[in-house]
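To begin, one chain is listed below as structure tokens, in the form predicted alone.
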Amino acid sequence: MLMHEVLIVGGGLAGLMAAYTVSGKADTAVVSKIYPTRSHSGAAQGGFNSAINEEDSIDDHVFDTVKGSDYLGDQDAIEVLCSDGPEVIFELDRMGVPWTRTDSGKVAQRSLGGAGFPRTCFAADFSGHVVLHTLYEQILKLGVKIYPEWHVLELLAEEGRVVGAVVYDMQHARLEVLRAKQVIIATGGYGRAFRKTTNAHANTGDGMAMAYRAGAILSDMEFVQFHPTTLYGTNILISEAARGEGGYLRNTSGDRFMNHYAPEKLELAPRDVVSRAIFKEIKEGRGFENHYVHLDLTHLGEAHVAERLPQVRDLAIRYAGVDPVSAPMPIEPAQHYSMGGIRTDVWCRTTVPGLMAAGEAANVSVHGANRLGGNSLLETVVFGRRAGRKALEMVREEPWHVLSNRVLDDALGRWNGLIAGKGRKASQDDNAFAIRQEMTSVMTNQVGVFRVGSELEDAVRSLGKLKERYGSLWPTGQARPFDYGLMDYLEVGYLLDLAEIIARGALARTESRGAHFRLDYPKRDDKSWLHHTFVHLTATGPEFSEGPVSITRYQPQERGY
């Protein structure tokens, strides 16, 4: 058994920022199922929102975020996000992050959707990548213990308190137990629940599902963000920076159609607005081959694209065979981000003692019903740092809590039995891969940008049947190093738990708000639905309840761009 005062699950930006904050002051470890530098945070291109320009203001950043959230974001949490932003950006600057600079040497900023000021700090279109590597270098220097390619299977809880985790060491094909005073979940999103997604293969919602199974509340899971511009066919992300630098969206007639949907913000309207506009154009016959529209950068010039959007150009050439300097790119919306997650307070504490969460896995509710581009990366470093600070404070006050042999033996017995194939039959007619394929099709086709009650009801039924089929399966391989068949089997189980909650939440919410758009209930309904959706696990499955929205300064009003 290995012991660390603070155990951070996940090696992306939120996890590494928490580790950096705690390192040197408490015994800290990061456990990650992939190497931290391969974390999905590295795919983030656009940048970090922060009101660092003297002509901008934190109040304006707060208002843009509240409005962007369709008034479901908790305003006390949004004030924390925006107020802490400038300090964190300059802290990263002092670490050595190579921000793109203005001619006068200041950190450059660009416009992203839904913002009233160009407040996104960036490093060309490698923003997440360079900050991830900078933080990784820092925690290596500070001696943080890292367990790469260790897959957390289950959180260990004793009398309602999380006291550690059961972990699978991929390299040596063996179980380990990690004890901790505080566990911080920073495992990112669940994009792989959808067939069309920008997310990496590792984004299977493990942390959210494990926290849910350990008794934590999940919140606002029905709010799923679809990014407007992904390469048609592969769904590789084409950053909002491409529109922030001046890109146009065009239909088959060459019409710059955002004029009809958001006449003031055009292509820089929030992502929910732009995604719906693209789907409407395609649905009404103005899409190419009835599947996609064009993102046009050809008027920007080669030098500008090379300086500000080198990765976008490279991705388009490699994966679509199109050089955006000379031809428009084929794009379609795809799942991108989870507004919902593990419910936390502004110090990243969950409803379960000993368990904290930060980043996309968490729901501190700074995004509400729709996230603005540039706010998620800021959330990772602001709340990663706050998670680290609060964890440090608590481990100094807390003793080591008991982990009984009963709890430990029960957990190890179950996992050893599963991995060793206890009770395994000679063959099985079904498999986790087939279930995964069906699940992702249901989520993409019936729980997507546009939703309707009858399809959601069918999705809930279908997902229930898939869960039944999954319950009768067992892993197909034997315990051996790097058994990704075992990992795939486990990830499908986590995804099914979350998919069911997303579909049930979407069916229950009979209104349209932010990224959740019901064709049968197309209006926002503040009287009935201005509240969070909470869900926790019971013996009979997920149980839903309501939670209040924090409104401090800005009363809900109709959203327009």
Ligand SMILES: Cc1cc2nc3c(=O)[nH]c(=O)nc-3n(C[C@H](O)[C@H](O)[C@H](O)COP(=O)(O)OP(=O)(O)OC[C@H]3O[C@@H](n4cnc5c(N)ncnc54)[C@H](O)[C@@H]3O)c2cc1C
The other form holds:
Amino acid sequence: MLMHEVLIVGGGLAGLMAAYTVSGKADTAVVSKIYPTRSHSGAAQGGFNSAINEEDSIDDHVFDTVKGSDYLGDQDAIEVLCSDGPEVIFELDRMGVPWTRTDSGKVAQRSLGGAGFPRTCFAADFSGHVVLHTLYEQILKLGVKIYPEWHVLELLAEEGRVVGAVVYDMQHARLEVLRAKQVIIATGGYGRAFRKTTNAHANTGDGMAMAYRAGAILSDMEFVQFHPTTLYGTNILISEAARGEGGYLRNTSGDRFMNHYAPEKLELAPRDVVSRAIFKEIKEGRGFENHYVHLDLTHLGEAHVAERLPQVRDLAIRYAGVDPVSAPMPIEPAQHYSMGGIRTDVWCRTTVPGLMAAGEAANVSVHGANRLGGNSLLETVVFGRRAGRKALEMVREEPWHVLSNRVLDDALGRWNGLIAGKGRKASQDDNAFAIRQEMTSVMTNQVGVFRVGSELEDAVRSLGKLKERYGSLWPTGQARPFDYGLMDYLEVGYLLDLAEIIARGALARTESRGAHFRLDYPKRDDKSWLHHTFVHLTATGPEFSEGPVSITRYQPQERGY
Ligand SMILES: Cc1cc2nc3c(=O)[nH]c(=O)nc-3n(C[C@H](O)[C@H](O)[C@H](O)COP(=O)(O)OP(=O)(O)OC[C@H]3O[C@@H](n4cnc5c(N)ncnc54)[C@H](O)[C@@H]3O)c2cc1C
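Could you present the same protein in the form predicted in complex with this ligand, rather than the form predicted alone shown above?
Starting with the chain above, the whole complex follows.
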């Protein structure tokens, strides 16, 4: 058995920032199912929002975020996000992050959607990549213990408190037990629950599902962000930075159609507004081949694109065969971000003692019903740092809690049995891959940008049947190094739990707010629905309840852009 005071599950930006904060002060380990520098955070292009310019203000950042959230974001948490922002950006600067600079040497900023000021700090369009690598170098230097390619399977809880985790070491094909005083979940989002998504293959919501199974509350799971501009066909993200740098959206007539949907902000309206506009254009026959619209950068000039958007250009050439300097890119909306997650307070504590969460896996509710571009990377580093600070305080005060042989033997017995194929039928006429395909199609087709009651009911039924089928499956492999068949099997299980909660939450919420748009209830309904959705696991399945929204300075108003 391995012991660490703080165990961080996830090697993306939230996990590494937490590790950086704790390292040297408490015994810390990071466990990550993929090598940390391959974490999904490395794909982020646009950048980190922060009010670092003297002409901008933290109050304006707070207001834009509250409005962007369609008034479902918790204003106390948003204040923390925006107020801590500048300090963390400069902390990263001192660590050596090569931010893009202005001519006078200051950290440069660009515009992303829904912001009243160009407040996104960036490093060309490799923003996530460079910060991930900088943080990784720092934690190596500080001697944090890293367990790469170790997949956490289950949180170990004793008397309602999380005291460690069962982990699968993929290289050696063996189970390990990691004990900890505090476990921080930083496992990112569940994008792979959808067929059309910008997310990496590893984004299967493991941490959310494990926390839910261990008794934690998940919140606001029905709010799923769809990004307006992904390459048609592959759904590779074309960063909002492309519109931030001046790109136009055009339909088959060449019309810059955002004029009709958001006359002031145009292409830089928030993502929910732009995604719906694109779908409407396509639905009403103004899309190319009835499937996509164009994102046009041709007027920006080669030098500007090469300096500010080199990755966007490269992706479009490689994956769509289009050089955006000379031709428009074909784009369509796709799932992009998990707004819901493990409910935490502003110090990243969940409802289960010993368990914390940060980053996309968490729901401290800074994004509410709709996240603004650039606020998520900021969330990872601001709340990763806070998780580290609070964990440190707690492990200093706490003794090691008991893990009994009964709990340990039960968990190891179950996992060893599953991996060894104990109970396996002679043959199976079903498999996890087929279930995954059906689940992701249901989620994309029936729980997407536009939702309607009858389709959501059907989705809930279909997902229930898929869960039943999954219940009688066993993993395909037999304890081999890097047995991705086993990982796939486990990941489908996590995703099914979350997909069911997303669809049920969407069916229950009979209003339209932010990214959750109901064709049968097209208006926001503050009287009945200005509250969070909480869900926890009971013996009979998920149980839903309401949670209050923290409203401090800004009363809800109608959104307009
Ligand atoms: C293409 C793309 C571009 C984006 N661009 C921007 C942007 O410009 N600005 C912005 O603000 N936001 C952006 N976002 C969102 C942002 O990048 C993510 O929300 C953020 O990086 C999530 O970071 P994280 O640390 O929470 O999780 P991740 O970076 O996803 O890391 C998750 C970690 O958890 C580990 N893990 C998962 N399950 C397990 C398990 N069972 N056992 C062990 N380890 C596990 C993984 O190995 C990984 O290390 C973008 C998102 C996408 C998809």
